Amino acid sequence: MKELNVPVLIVGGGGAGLTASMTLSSLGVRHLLVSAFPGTSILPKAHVLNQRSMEIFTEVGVAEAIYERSTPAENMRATGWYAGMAGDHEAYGRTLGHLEAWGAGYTDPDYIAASPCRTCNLPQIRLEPLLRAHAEKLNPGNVRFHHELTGLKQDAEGVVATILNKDTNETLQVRARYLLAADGGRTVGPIVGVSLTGQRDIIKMVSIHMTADLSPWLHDDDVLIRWLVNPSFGGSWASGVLVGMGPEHWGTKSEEWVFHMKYATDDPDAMKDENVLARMRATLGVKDLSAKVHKISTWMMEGVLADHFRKDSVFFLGDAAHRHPPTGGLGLNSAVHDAYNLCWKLSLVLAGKAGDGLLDTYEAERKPVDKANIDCSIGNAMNHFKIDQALNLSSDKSAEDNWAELMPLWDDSLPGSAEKKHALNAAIASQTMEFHHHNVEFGYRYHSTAVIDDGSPAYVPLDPVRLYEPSTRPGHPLPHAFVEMQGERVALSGLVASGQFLVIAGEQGGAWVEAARTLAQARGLPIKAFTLGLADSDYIDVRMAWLKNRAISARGVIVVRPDRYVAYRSLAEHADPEAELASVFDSILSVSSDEDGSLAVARAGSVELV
């Protein structure tokens, strides 16, 4: 049996595993990725990539390729609700509601102010090949598909994994200090005793991925997701959801589509392709629709969370740690953010710059965020029933009765017209919790020992879901600002790269900068320190966006972690900035420095044999 020794073994080649691989490569951490599957996803599945994910993909160098293949901004500005798509009734296909989504194609000022990266859309079936190619480029020979984990043991030195090459039937034994389980919960969790619990079987869904020309029946070229509230079938989830998949044209002229339909959990028709296709054609209202079907898949909406995100030397991320309903697009994005949160910590621990306690902050920080994302996703799925309630639609009513419920929307002379319009408008507006959840997807915050509370009043959001409010309070993401040095303009967040900390001092905070540089040299830490202000500083705050949000004086300082999160803030100067920063980094990195300046790094905690 061949043997291989690597610091990190990644099991799983989806969004989480491939992001972890790219991030570790950018941090210079040697690793091996294995996936049991012969290739990347064959299903379109997740598709919206939020601003935080695109910042991460920018840092690892794959964002440009994603933007090139993804939906043009003008074709993903909105989502829409329609009275079915086609049919005999005079109102078929009419618009019920139209809502801005995902920052309206990067025209919403709040989204522009939040990040230099716009939200984009690329189905997983086309995203993952890009991620895989980039991961292979960064780590040649060590991203191996069709390699299955068949055995795993933990000991005091880490893990020993047995990997089967499914192409050659050869077996490889891999010794690794850490293992990242990004396998969707299929193998590693059951071996080490970590399970996913929560709500299962919420809604049974069938998805049809097809090539079809639907342009004769569609309008609203700016809409990405179409909710077909077909009165003949009783309402929104009972009708279907139509999502454009490109790949060369988007909007109404998309060549490929995915149509999602809800089924009763015990409906045998969900397992019969011919019945599924017949219902899809009937729901769309085009009985002779010519479609090339690529794949029909049946799946359950669920909201489950792993009971542990770490088990000794094993870490869980992506679908191995949490699974969400797709409503809100938080699943894939959460997986990307998991990987990004963990990898910089692993790199510092493996380099002997941080203690094992830093790795415990992965669960402390990500588990609450992922739990909140699950709750939001379930809430989003249920919220669509408000559309049916506002329209008074029901699958128990006849098609004629349901159509009669809709007609007051377009005929002011009918009884209850104003009330029905008002109820529908309110129901559509409530969907902003899914399509404008900027604070959920971008403004989430961390609490752990790698974040030092500055004693300032707790953050009270104006709207906990929809409104992201930039802040430098420790635990918040670094606010976005464009800054200049010698005429070169850069995004402040872009200065965070390759595991680097930022020490950002006010215009008169030179003592902090000197202290940070001394600390970096003494400990060999990757710290970039500079002053930032309106004048007489290293970087110039050209648009005063930083001044608006920094909340420190000209003599204050902010310490930013390599994942763009604020770890520490001092509003003013400090009598001994060198000692203060040493203490700050001790806490962030979970180390202790002796009086003589020597550093004690805690070894990984004891592990149990399994």
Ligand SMILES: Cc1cc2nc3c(=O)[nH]c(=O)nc-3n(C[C@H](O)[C@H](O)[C@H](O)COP(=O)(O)OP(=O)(O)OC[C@H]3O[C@@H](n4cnc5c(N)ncnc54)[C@H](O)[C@@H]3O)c2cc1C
Contents of the next structure:
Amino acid sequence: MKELNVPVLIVGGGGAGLTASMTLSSLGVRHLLVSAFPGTSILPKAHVLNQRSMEIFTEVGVAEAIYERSTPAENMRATGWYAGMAGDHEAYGRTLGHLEAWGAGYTDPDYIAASPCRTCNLPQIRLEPLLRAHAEKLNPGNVRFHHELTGLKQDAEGVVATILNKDTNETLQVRARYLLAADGGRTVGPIVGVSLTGQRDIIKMVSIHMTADLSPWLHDDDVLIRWLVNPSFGGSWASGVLVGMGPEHWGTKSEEWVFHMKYATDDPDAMKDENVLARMRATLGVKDLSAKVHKISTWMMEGVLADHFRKDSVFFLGDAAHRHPPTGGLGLNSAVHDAYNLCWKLSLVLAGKAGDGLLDTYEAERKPVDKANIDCSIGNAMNHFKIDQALNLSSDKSAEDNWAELMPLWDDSLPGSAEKKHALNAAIASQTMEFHHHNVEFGYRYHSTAVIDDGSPAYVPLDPVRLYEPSTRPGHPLPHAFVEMQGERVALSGLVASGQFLVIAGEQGGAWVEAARTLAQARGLPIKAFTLGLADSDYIDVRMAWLKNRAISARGVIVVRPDRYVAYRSLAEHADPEAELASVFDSILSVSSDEDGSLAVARAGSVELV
Ligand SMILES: Cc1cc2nc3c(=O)[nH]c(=O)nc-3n(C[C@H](O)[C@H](O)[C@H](O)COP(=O)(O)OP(=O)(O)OC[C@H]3O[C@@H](n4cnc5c(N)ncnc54)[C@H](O)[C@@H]3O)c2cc1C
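Here we have the form predicted alone; I need the corresponding form predicted in complex with the named molecule.
Full complex below, order starting with the chain above.
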């Protein structure tokens, strides 16, 4: 049997595993990725990539390729609700509601102020090949598809995994210090005794991926997701959701589509392909729709969380750690964010610069965020029923009665017209919980030993879901600002790259900068330190975006982790900045420094890096 020794073994070549691989490569950490299937996903599944994911993809060098292929901003500015799509009734296809979504194609000032990266949209079938190609380029020969993990043992030194090469039938034994389980929860969890618990049977769904020309029946070219509230089928989840998949044209002229719908669990024949297609044609209202069907797949809306994100040397990320309804697009995005959170910590521990305690902060930080994402996604799925309630639609009513409920929307002379319009508008406005949940997907905060509380009053959000409020309070993401050095303009978040810490002092905080440089030298830590202000500083706050949010005085300082999270803040100067920063980094990195400056690092240092 062939044997291999690597610091990190990644199991799974989906969004989580491939992001972990690209990140580890950019941090210089040697690793092997194995993935069971011959290729990446054959299902379009996830598609919206939020601003934080795009920041991560920018850092690892794949964002440009993604933006190039993704939906033009003008075709993903909104989401819409419609009275079905086509059919005999005069009101078929009429717009019930139209809502700005995902930062309105990067025209919403809050999204522009939050990040230099715009939200984009690219279905998983087209995204993953780009991620795979880039991961392979960064780590040639060590991103191996059609390789399945079939056995796993843990010991004091890490893990020993058995990998089957499904092309040759050969078995490989891999010893690794750490294993990242990015396998969607299929294999590693059951072996090491980590299970996912929560709500399993929320709604049973079927998805049809097809090529079809639906442009004759569609309007609103700025809409990405269409919610077909077809009165003949009783309303929202009882009808279906239509999502354009491009690839060359988007909006109403998309060549490919995915149609998601709920199906009856009590009918054993409901899932036969011919019944699914007949039901889809009926719901769309085009009985002779010509469509080339690529794939019909069934899935269950669920909300489950792993009881542990770490079991000794094994870490769980992506769907292996949490699964949620797709409403809100948090599944793939949180998989990408998990991967990034873990990888910079692994790189420092493997380099002997941080202690094992830093790895425990992965669960402490990500589990609450992923739990909140589950709750949010379930809430979003349920919130769609508000539209049915506002319209008084029900699958128990006849089609005729359901249509009659809709007509006051378009005929002021019918009784209750004004009230119904108001109720529908309110129900549509409530959907901002899903389509503008900027604070959930971008503004989430961390609490752990790698964040040092500065004793300032706890953050009380104006709107915990929708409104991201930039803040430098420890645990918050670094606010975005464009800054200049020698005339060159850069995004502040762009300086936090490749495992590098930032020490950002006010314009009179030179003592902090000196202290940080001394510490970086003494410990061999990647720390970039500078002053930032309106004048007389290393970087110039050209648009005063930093001044608005920094909260520190001209003599204060902010320490930012490599993942763009604020770890420490001092509003003013300190009597001994060197000692203060040494103790700050001890805490973040989970090490204790002796008086002579030497470090005690638990369980690290024995593993080779490239
Ligand atoms: C219909 C549908 C629609 C969705 N829509 C959205 C959406 O709009 N937005 C969103 O954010 N999320 C959405 N999701 C969820 C999203 O697809 C997942 O959250 C995401 O794919 C998780 O990525 P992952 O890398 O963690 O896992 P996966 O993509 O499941 O990848 C797991 C990988 O592990 C490999 N693997 C498994 N077992 C082994 C083994 N023993 N050895 C080696 N490799 C193994 C597999 O080959 C695979 O490559 C949707 C899901 C579904 C089903």
